[in-house]
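Read the single chain below, which is given as structure tokens and is the form predicted on its own.
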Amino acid sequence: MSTRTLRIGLVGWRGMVGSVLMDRMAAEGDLAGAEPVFFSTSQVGQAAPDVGQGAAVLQDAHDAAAFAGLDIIVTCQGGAWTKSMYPQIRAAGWTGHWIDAASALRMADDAVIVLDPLNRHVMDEAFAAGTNTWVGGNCTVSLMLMGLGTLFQRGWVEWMTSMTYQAASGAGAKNMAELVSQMRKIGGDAAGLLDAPRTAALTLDRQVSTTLSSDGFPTANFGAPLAGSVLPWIDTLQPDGSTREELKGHVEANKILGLTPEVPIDGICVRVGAMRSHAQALTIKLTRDVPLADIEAAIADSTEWTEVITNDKAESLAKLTPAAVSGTLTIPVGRLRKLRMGPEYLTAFTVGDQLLWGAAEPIRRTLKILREHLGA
């Protein structure tokens, strides 16, 4: 196969997802042999990062004409930028491949939601048909499918409900900092009591409650205390009473896997005081009584990153937590057992780093796949 040098535009590479993406691409050599062109919304003309292409300056991410001649655009800039610039760049005649981490284009008819360990065949067929818009999925949806997607593909799922435990990092860097600030405030106010070994638990509890309700407690980003609490609301209200985050579980999972007829998926999305990595508790109505051993074997064989955790306290606490998986590509699935409602009812718990498989990794791998298809 002949090779050529692809010109790849990168937008939003300094943000949280973009930074993780850049680290992963550097580790895997994804830009080797390509000509990267870096764009900025705020530092136009300053020096671009050198990833092997030599000295260059940052281009204007708000100038549609500046994207002319690129073969691929990779963006982690966010939905607002995509909604503004995607139509302008396309209208200017650009026909290259667009790879986007934001949600703005996910449900467009001409876009594919990418998660290649599970839907590589969908991506390959779409490429052959001329598709040139590729979008990363919602973080919790991608993580859930990396863990349990094989059950859908085998036709074993009649419906699923997911109760999520989403980390502060899913809301952004400012929210992560606010969570730590809340922790610091709680710990600082209670320090004297913690240093007194005979302090009663109720005294300590009253102090923490006082701190959480105090006027100076930092809640500008979350709107309420997260440290020492949970927030049972993520994103905007939908007409059926769900939130937009909860709706994504159904519409995106079915689109990613190309399920016909659609499998109902619903639940409640909750923000918890973890820094990074989302977890989910799942209840699954199976289409039949599939033996638990078969379910475990199917999950273990589904992807090279998916790991079945024995339903054991020590194993669960060691391997099935946000702290255990943060910064890794591992997707553990545990607490697998049949429910007393009947043999067709299954429960599971899974967790994964939403900045990796939930965001950056599908984008990185899509770039690699497109380079293979384009012979570059």
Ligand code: HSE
Contents of the next structure:
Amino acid sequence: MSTRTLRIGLVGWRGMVGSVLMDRMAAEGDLAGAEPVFFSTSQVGQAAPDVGQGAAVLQDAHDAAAFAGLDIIVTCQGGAWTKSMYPQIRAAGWTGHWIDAASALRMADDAVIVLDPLNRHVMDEAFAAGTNTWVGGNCTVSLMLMGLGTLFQRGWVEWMTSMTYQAASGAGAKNMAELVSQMRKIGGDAAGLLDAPRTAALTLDRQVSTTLSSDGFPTANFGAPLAGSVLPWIDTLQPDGSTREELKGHVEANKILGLTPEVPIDGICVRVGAMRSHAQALTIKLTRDVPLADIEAAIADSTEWTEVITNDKAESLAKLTPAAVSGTLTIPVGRLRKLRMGPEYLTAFTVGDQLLWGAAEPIRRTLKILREHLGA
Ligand code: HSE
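In place of the form predicted on its own, output the structure of the form predicted together with the ligand.
In what comes next, the whole complex appears, and the chain from above leads the way.
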């Protein structure tokens, strides 16, 4: 039973992750019975979207005082806004619940990284202890844990490497458009050769290479061709030679699951020409020779969205690809087998929509869980 109407501030709801979040919240009725207050960094005073609360105008996302009186703030505005406004809003005395899709606050001691199908117990204990900062995890980490997190929770993992195949969406909306522009340019330049009968593959390849290295080829966002290529670098260099994306794999996964001692996770993060679903190839050193059937059963039982894909070609091509998964909440895990290195070495491949379980879904579910806790 609702006892009072919660006031929920929404920031960054118009961007790509924010739009997916708004769609999911509408589909699930997440804002029913609450009073949403929409904020903007650029269109203050214009009409706010009416999601059932009636006519209202956009509030100023740069004015800390404008957030006073809200019970919850949900932001997909990005790390720069969080870094600027979170301290100001807290300093103004605001003690409500902050739910954030950006990475800025993830590793703060007083923030919980939310992925409730795996760490609901951590969230509930933190709520009881007074935590009020909740942050969505890195997309690659959340998707890997939705697929294989149960193996860590059972104490079966000694270490893991993750070789990622990350979609353009993880780099941003402009990057998705740039990928398709690159594809168009490649296809357009090669159209005559493709349409001509009996064009040799090497002739076609020379044309594509010429296009990829041509001055007009669109690379402003990625800095290099992604279509027809792959980019083995995501985010910034760390002192140990890893990238920040690779570092997140270890620190965030361990924090989400609360693993002590930590389980080493490392690998290489690679951008590929998929649109919005990330894939990962995993090598797992097991703590003992766990039978493959037990591993498959554990994964299949772990969340209602996780699905074990039979290790055959037809099933893998039909269900274990970004093209098959995009736009869905399904997390397929396949190519499961023991490696020739020995019975304690497991390999797996998993895929997930980077904008759903990788970004919006943990955020909307956290809002729902907090509403349950707050009895409103
Ligand atoms: N950093 C991720 C990527 C997306 O570049 O794919 C956000 O978690």
